[in-house]
Structures are given as C-alpha cells and as structure tokens.
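Just the one chain here, the form predicted on its own, laid out as structure tokens.
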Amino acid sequence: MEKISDVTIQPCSSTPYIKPLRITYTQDGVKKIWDAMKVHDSVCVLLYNKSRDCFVFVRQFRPAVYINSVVTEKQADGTETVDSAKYPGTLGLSYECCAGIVDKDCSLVEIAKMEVLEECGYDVPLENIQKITSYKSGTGVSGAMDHLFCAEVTDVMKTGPGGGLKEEGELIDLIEIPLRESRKWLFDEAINKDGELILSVLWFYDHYGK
C-alpha cells in the first residue's frame, strides 16, 4: 500500500467525484470571489467489535494527505513532481472509519451497510446501525454533508475479507484498535486520522464508556 512512485501533479477540471468551482458574489456591497468544490455527501460508520472489544478502522493511502505532507518540485513542462524516495508513501496513510459517498438510490443506512460489507467484510443487520449525527464538512472548500453512524458487530457477522472493491482500485487494510488502548491512540498526532473518526469515537465514549 505504501509503495508509491512516479508522483506528478496536474490541474484538475472535473471528475465524477469532484467539480472545482469559482464562485463570485456580493456580500454587504463588496464583490468577492471564492474557490470551492462540488462533491458528494458521504456516510461514515464507526465499527465496534463486541467479540474482540475493539474498534475496527480502515487504513488506506490518501493522495491528498500525502501531497500536503511533502515538498513538490516544479518541472520544465509546468508539472510538479514528488521525490518518493525522499518522501515515502507512509506519509499518506490515513486511519479512518469505514465510509463511502452517497451516490446510490438507497437510504443512507442501506449505503452504510453496503460500505461496511465492502470495506470491512461484516454483514451487519440494518437495525444494528445507529445514527450518530449529520453535519457539514469542509466548510471552506466543499460544504458537503457527512452522515455518521455506529454499528456494533461480532465475529459471527464477518462473512468476507473486506478490503474494498478491487475493480474500483480500492486498496484497504483493516485495523483493530483495542478499546482499552484507544484513548491514547486517538490523540497520537503522529497517526493520520480524520475528524469523522475522532468525533465518532468521542461519541462512543460518551454513550457507552460506562
């Protein structure tokens, strides 16, 4: 997963997942410009394995995390490159809750169930998936809606290997963090984690810590 090479950076006009935008508007009589992105909303599921008394997270290489952790070099043709021998792929590894974009004609909880099965291999009954909250994320860039869920699972529910959909290029590791070690791990700044993971785990402590 962390074996990264031939890194180049080029302009992006649009993809099926993001659409860069330049927004112009007048606020209190002042003309303003803001650059943003139109993106999909998402679901995120915190998994707690009751059989093992641990959280189940996913770990994957995130190019955006990587590129914000390195120094790029400008080339003669205008592109930028990264010396991957100097900056290893481990800089872009991120620990996250199971998650996916909202791009299917299904309910949010059904999408959450699909993502858990694809990424983590657990076939979770819909009634086991509990809503935590929804909130706006990336308010300075995207303003998309993230929907957080929590699901209690057991080893009996593990029906597949997980790891994501290979045909879509997903390469995902499953990481188990014992509950007794999770507080120290959660605030270890040397480990890349997103805000959804931190928020959902703190919610878990608040609701189930006793």
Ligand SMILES: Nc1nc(=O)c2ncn([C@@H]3O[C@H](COP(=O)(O)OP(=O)(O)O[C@H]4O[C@H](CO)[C@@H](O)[C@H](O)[C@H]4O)[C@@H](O)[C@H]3O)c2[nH]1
Given for the second form:
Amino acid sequence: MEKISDVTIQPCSSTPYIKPLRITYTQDGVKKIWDAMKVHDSVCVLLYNKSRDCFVFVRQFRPAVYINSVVTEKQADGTETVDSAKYPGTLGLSYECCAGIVDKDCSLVEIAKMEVLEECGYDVPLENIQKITSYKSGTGVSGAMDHLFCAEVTDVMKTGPGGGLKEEGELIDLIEIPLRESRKWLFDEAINKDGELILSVLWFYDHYGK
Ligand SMILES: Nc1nc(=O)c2ncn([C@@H]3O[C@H](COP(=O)(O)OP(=O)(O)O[C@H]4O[C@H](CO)[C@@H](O)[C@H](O)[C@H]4O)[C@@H](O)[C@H]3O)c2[nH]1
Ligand SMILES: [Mg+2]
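Okay, that is the form predicted on its own; can I get the form predicted together with this ligand now?
First the chain shown before, then all remaining chains and molecules of the complex.
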C-alpha cells in the first residue's frame, strides 16, 4: 500500500490561485495516474461575539458552489452557459467562517487576525485567537491544510465595516446567528455551508459545554 515510487507532477494550466496537475506514480508495482490541484493552505476563524451571544459568519457568492448547483448548457462553440433566470445567484451563496488563503509571510494566527479585520471589521487581540485544529482538506483533489481558529470578540472591538478587500473585488455580507438558534441552523441543509464552519461550531459546543 505505502510503496509509492516514480512520482511525476505535470501542469495542465495554472493561475495564481489554483494549479491543476496530472500526477503519475507507481503504487505496489502498478502504474497510476491521478489528476489533482495545488491550492494555498488556508486559515479559518470561528468568531463568537460575547456581547451579543452570537456567531459572526460571512456570506459570499461562490462561483464553484453555483456551477455545481445548476445544469449547464453546451454551446456550439464548446463553451457551457447557465440560464441564470432559471438558476438564481442565490444558489451560489455560501455561509462560512471568516477565512483566507495563506499567502503572506507571517504567522498563521497573524493571518487569522488580518482576515477577521478585513472580512468582519473586528480588531481582535492575538491572545483572543485560539487554535482549534489543523487538518487536510479536499483529500481527493487538493489535500491542502486548513488551520482552524476560534476568536472571542466584543462589540468594542468592532472598528470597521468588514466586507472584504474592495480592491480585490471581495463582496462579503456579515451574518450573525444567535448561539441559541445555531444548532437548528447548523443542520439546515437548505443553507449552503462550508464543512469547516460545521466542524468549528461543533468544537465550540464541546469546548464551552454549550
Ligand atoms: N479562489 C480564487 N479564484 C479566483 O479566480 C480568484 N480571483 C481572485 N481571487 C481572490 O483571492 C482572494 C481569496 O480570498 P481569501 O483569501 O479570503 O480566501 P477565500 O476565497 O475566502 O477562501 C477561504 O475560505 C474558504 C471557505 O471557508 C475555504 O474553502 C478556503 O480554503 C479558504 O482559503 C480574494 O481576494 C479574491 O478576490 C480569487 N480566488
Ligand atoms: Mg475569505
């Protein structure tokens, strides 16, 4: 099983955000091919606002969520289109913890702090940010590391509007979910959520005995 050799990695095409690759290798004497992706590692921060006993999440339009929620139509020139009258943009809205890619030369917790300020407008002291865990995500396709944190904030720490970096085209809504309503909300399958949000909130219940 673990006898891997002759590994090669070849690019298909590449962007600053993702790099699709074809990997060939020999496993237990059998030649194999696997198509995968290099992506950035990421940090993800569960925000709990103590002043109002609520979680603070972000809501964004995620193109990847959208195109995987609709039926596409193949055009004569080979492109695919989506009938947006039939499939509204709401299908691509996703609720997530504040999160960002690890693309700066500073510590993970410092990146977490920056993302909280950029996306949610809270200036949270580093000592209020605690590590939950790190794990491999998307193991079939990317296998990047996700580093999960939890930050306790108060209304006093809210120094800006959040909403993401306008110069990078980010458009982010802040959504507050009261702790007392969160269990039902967490398992409402009609609401698109990232798995790291569910994991972080379950950790919160366990850690704080809620
Ligand atoms: N991906 C991408 N493709 C583009 O074509 C593309 N074009 C521009 N961009 C820019 O990249 C930046 C990405 O923003 P973040 O650093 O905040 O990262 P997120 O997209 O929020 O992703 C995080 O949160 C997700 C949900 O929890 C997790 O799944 C990820 O692992 C986790 O990293 C933005 O400035 C965006 O304008 C693209 N980004
Ligand atoms: Mg983000």
